[in-house]
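What follows is a single chain, given as structure tokens, in the form predicted on its own.
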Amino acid sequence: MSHKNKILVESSGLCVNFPVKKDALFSKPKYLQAATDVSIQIHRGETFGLVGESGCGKSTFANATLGLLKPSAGKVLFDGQDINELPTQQFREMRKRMQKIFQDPGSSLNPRFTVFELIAEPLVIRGGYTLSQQKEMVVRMLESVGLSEADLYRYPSDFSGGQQQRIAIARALILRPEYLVCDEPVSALDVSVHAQILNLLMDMQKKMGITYLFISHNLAVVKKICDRMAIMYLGKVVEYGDSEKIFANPLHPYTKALISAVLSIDVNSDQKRITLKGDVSSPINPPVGCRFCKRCPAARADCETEECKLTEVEPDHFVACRFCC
């Protein structure tokens, strides 16, 4: 298989800006720059991690790859096609190949629907299935996520958070998508069920060959399950590539600070915590150059004005810092 055929999702110079309310009637329009010049490739069958603090643009990027947000600039290619240039009918057909698992299972499930109605809804929207076919498919999917036919006509409120997330996963997988966005799928759950849900996702990936975009704050989880990853800061990718290489040799000061914050079970570890100082720049008026410069311990005078481009420092390891390359 050629390298090009391995790519399922690709963003090129992706920018997503949101208009901000004007201070005065005739003032110049302002925009919140949620994602800026994001260019990454997600390969078929892999788990791609997206990491960064809250508000850095992770969910915005994910929603843009699903066609839920239209880019202000740049492109999103799915299986080689620009999803924002497709005719409506073709786009709808392509969207059937994508799904999303939301962060909070409780709020993403309609409390008035039974489990059967929740999981069968994508089948109803697609059409072409009889009621008996829907029930058969839903029961099979329920069993694959660790629930049973006895749960069919119960309501979401009857289940624990972990069970609700299993229902959400079953609903996302019922159409057998190729691309699944997991938007912090375990962050709202008890620690005791984290491993269960993550193991379930990995098992389903092996069975169905799904490509995951895995959004998380938990670097320990990303290190364990992600093949490749990107670190975002204030709407921009600062480091990107093979997960093992990034964890073994973090180069960007922000990546180093994030990894230093991961708790280690090794009592003999001499890893020191890097504490970042300073304030996060405004996404409405970010620095022209490096967006991390105001908090970077290695910043120089020209960092704020000279733009940093992602540069390949080793095969499949890119960093956006002029002094790390």
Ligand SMILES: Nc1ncnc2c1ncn2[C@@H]1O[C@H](COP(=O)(O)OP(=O)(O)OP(=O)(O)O)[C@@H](O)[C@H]1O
The other form holds:
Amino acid sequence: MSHKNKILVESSGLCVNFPVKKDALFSKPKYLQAATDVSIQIHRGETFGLVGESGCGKSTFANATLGLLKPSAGKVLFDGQDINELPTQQFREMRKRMQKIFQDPGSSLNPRFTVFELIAEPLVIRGGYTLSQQKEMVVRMLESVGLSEADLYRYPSDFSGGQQQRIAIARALILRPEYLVCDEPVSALDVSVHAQILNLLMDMQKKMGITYLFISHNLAVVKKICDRMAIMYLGKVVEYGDSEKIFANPLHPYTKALISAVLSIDVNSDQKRITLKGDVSSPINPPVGCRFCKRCPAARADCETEECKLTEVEPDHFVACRFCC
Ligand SMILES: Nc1ncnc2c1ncn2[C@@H]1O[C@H](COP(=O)(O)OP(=O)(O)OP(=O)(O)O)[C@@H](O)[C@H]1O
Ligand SMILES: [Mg+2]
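Alternate state requested, the form predicted together with the named molecule (shown: the form predicted on its own):
Every chain and every other molecule in the complex is listed next, the one we just looked at coming first.
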């Protein structure tokens, strides 16, 4: 049965292309390749980190796993089922097992709703709960995210950014989802509350056994909380697997550069910071070969023409660079 499935979310050969406006009526249609051939397995109960620079396709991938974007090719399996093949009613049921929290809690919470209305809304939509049951569940959830019954009838604007994110987390967790996408959940918040929100997410995971897809620019955070991870560059996964192994032994030149930027801040580290040169290629006409080759310090002539497939170099550690394997 479903609970025996070790893999909760799986993408195979997932591509998401966005059409680009044509420059002339009869010119060939163009596509922006936001995610290309992404094959990732997210294990039940783990925190899976997704990193890479702005525009590399992290949110696109996450939204495709939630069924919010349709793949142009490839598929997404949730608990073993292809989410894009399910009949509407079954997909709706499945969708209740997935939730998302956003970067900016202020704009994701309707300012005209009270805290009670915001957190109870998913219960109302699902139906079958009396008002007093709703209230009891909301109060319990509020307390577990560090707020209290006294906050029930206040509005989002009465709260600080960190508290608003707690409300957003309570709303996301009220239906006890199995899979939660955290798309840069702390990056819009004051640095002083980052640790509190991350600790809250980790506590809730322990209590409820939730699987997290955790998107972040902050590799120090990813190193701390993620069990497994993928590094994306221009729509493609360049390195993937067990995060301890990747941090201990980064292989792809892009991963090395990202990790060196974090480690060089550590005064005890004798690692040199690797600075990348060159511009990021366009996702509209990405290079035919390795998408990183224009910026890669180790690139050779054939990197421009030949693509490298993700290859397993040690158990649960994959890299897409033929000079690294
Ligand atoms: N709805 C859309 N229509 C057209 N292009 C899009 C759309 N959504 C995303 N893109 C493009 O797809 C690429 C990937 O975007 P995405 O939002 O997934 O990046 P990201 O890695 O989440 O970036 P960030 O770290 O800035 O959030 C970008 O080039 C972006 O401009
Ligand atoms: Mg994003």
